[in-house]
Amino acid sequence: MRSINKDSPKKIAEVIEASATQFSAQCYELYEIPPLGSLVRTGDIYGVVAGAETTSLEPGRKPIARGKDEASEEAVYESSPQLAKLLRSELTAAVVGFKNGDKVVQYLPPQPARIHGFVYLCQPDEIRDFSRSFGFLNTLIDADLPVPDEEVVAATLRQMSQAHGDSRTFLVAAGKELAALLSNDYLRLKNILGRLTPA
């Protein structure tokens, strides 16, 4: 697959698992993980944010206690700076889309990601070329997410309607989408509607 973007942003993550529907990546700094709902895209391919961990690099073991007798959590990775090693920050994003030829579709891909692929924060101007149309919903709200659904939908939608002009005007279009998307399931409509305000 190609790389869509000769000015690609600054790459934060890695693919380290990936299959048709989703792709995990270790990020390249501890805890500097895109929000909840964030585009980000590996390759051609998009995914939104859907979960996020750090955990211990060592499965099974996991971190303990340093500090007690530290004045900050700055303090903590300051006296240990070993910490920064024995820890990983890993984001799991849903896939949404891909890049063919110069047309974004949106739907799951012909093949999944790439293990070591580069993954990248996508930028306003993408973010406003994917989301012109809502395709990419019914596929999150069909996924097999780590983290609730509505909460993934409604932070992707605030994510995505700030890189609009109008915020407003995005999340009244996507709220109509969701409406006939979800038209047989109004408690899940409404949980996400509720959630669709910026805090």
Given for the second form:
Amino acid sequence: MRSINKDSPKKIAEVIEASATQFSAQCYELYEIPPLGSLVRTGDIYGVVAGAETTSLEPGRKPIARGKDEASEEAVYESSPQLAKLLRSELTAAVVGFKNGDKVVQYLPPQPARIHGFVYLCQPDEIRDFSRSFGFLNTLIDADLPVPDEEVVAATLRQMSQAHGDSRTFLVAAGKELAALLSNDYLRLKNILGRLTPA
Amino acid sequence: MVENLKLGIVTAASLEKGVDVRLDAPVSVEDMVVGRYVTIEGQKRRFFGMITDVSLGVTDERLAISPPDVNDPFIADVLTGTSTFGTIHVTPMLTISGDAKAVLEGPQPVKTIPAHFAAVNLASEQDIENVFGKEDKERFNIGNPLDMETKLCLNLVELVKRSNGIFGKSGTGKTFLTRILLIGMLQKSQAVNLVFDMHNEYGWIGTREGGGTAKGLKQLFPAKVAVFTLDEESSRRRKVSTDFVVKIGLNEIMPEDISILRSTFNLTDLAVEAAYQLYKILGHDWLNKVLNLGEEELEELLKGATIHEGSFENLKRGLGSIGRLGFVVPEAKGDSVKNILDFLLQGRNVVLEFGRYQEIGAYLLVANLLSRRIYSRYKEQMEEAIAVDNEALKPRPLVITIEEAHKFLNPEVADKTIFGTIAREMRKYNVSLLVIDQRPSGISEEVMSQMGTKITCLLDNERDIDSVLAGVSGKNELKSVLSRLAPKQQALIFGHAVPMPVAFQPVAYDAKFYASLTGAGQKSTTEQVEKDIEELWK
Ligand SMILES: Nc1ncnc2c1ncn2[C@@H]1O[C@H](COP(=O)(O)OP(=O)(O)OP(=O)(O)O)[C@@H](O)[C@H]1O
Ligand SMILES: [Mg+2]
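Coords for the form predicted in complex with the partner chain, given the form predicted on its own:
Every component of the complex follows; first up is the chain already shown.
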């Protein structure tokens, strides 16, 4: 049994759908979806947040507009406390690797994630550990994602760079890896690089 | 630059076309200059090659169409070496195998190519030394390979085994380079030099562009060098310590000396023909007679000969200009030749200054005439030594230096002049040439092909470049190196005396160089010589 200590990553969601390349998870709190590109883990499997949505709990039933007579958006939720129970936030993660014993490998795991598996948001240490190599970029570029993959790749690298002391060096190294991967698709490369430049 | 810097990896290669190398990201294309040496670490052997082209590559043509924002340092950092990269083209020149036996055999010609992704490094000082050797009793430091600090050493003993050439357009440093080579020969080889010094640059003192002087051979090696002059007055004015004043007798001039002057003196073929006829009829003193006898007397002598009037006049006009040269006397007893030979056979180098007689006609006449006679003496001596099978009797190897070589060795006259003979004989009689020329395309192809080692400074005329590189393997690649040499003090050497072609910067001919010469006249002796000259010309 895993002992809980203060360094443990935070449990944020639970897997509700899983395939070899992706998994979806329902967040425990409405709207508390990790940012696009965040590194998450369920069991031994690593994923990158590649899409998110907040929908009505009951499929096919759309919420109705309620704010016409309210002063603020918060007021809408305050006057209808049941709303939080009728809506839910979900994330979709692209699988980018897994833990094989002690080693992190950056290719698809032999099995998909387990339903009801807890999803943790990785902390800087784990992110640094994972992003020591860039094999995952290839997986991401080739994945069939709900969000344009250029956005996901860029968001992932931006997120990861924050865990690295010298984020520019990290981004340049990652950029070079991308340049090699996209050697015959300069326009795609350009789109991604344009989204990496620290503003 | 850092020793053994890794430049990149081999991405393509063929024996015919050479090796393509993709540069690593940190290596700037702008540091890659044509002519530099690199090593390629193959699996079984190392290759030595010269950078012969530098280019830029992109992985995707669209990069060139909509260029990235390179002002953004991030984008620039990412793209250099990845999507945009530099490539160099390397022409392999030599290989060294890894096993012990091969190390003994030394560098070998290239018969294969390195495998994919073999690492390419800048050649280190040690690499260059392994190939060209260290300064020793046969090797002389002539400069540094381009952009390197290593000494480039030339084996002078090998060099003087054949005739050699120094080329380059005007003002590129041929004279300075020649002086360096002459000093090298003087120090490291058994050969003795005879220099026909048209512009008085080699013997005592030379000039530098932009002012200043350069020491001549005798100032540096007073005991080993003698200066002969054709123009005593000019030498005295220039305070040159001369050893002998050379006179040429009309009786020493032969019809073949006239034939080399044909185009210089605008002689017709028939006029040259007439010279031979006159010689046959009038004997050794033919020139004297032609120039000095009265018309009737001459007519009497030439009765029966079929010399066309016009040809005779044409010839006489040409001969007249020879007669007017200040160093030409009616009769000489061959003292000049004898003296030069005496010095040479004692191992003293002779520089013959032309003083004010710098017109090409005088130069051709004197160089041809003296060389012809010296050569025939060499030939006799060699034949005698061979007859009795005695090495010791063989005369010392002689190297004759001539400038404006194309005037002696153009296809029209090359097979008639003594120089053509010497060039073709590959020093059968221990005589070889050092030719200096700014228009090598004027030299006969056959003569060019006989030259053992060629050193060429910048040439910009396509035909000159072609003629210098004719028959060299990797000609096209070397061409790009040659045509990109600096306009001064850079040269390319290739041929017999070097294991592979190399572009280099000749040593600076200055006080530091003088001081580095072993056995060069110590200060005291130079001063002594200067005193002697003062005495001499009092
Ligand atoms: N090794 C050298 N050391 C110092 N200076 C040099 C050297 N080589 C060339 N130079 C400089 O370049 C100038 C031209 O060189 P040099 O007289 O040798 O040219 P050249 O090729 O003989 O020219 P030309 O065809 O006119 O005779 C020299 O006057 C000198 O200033
Ligand atoms: Mg010169």
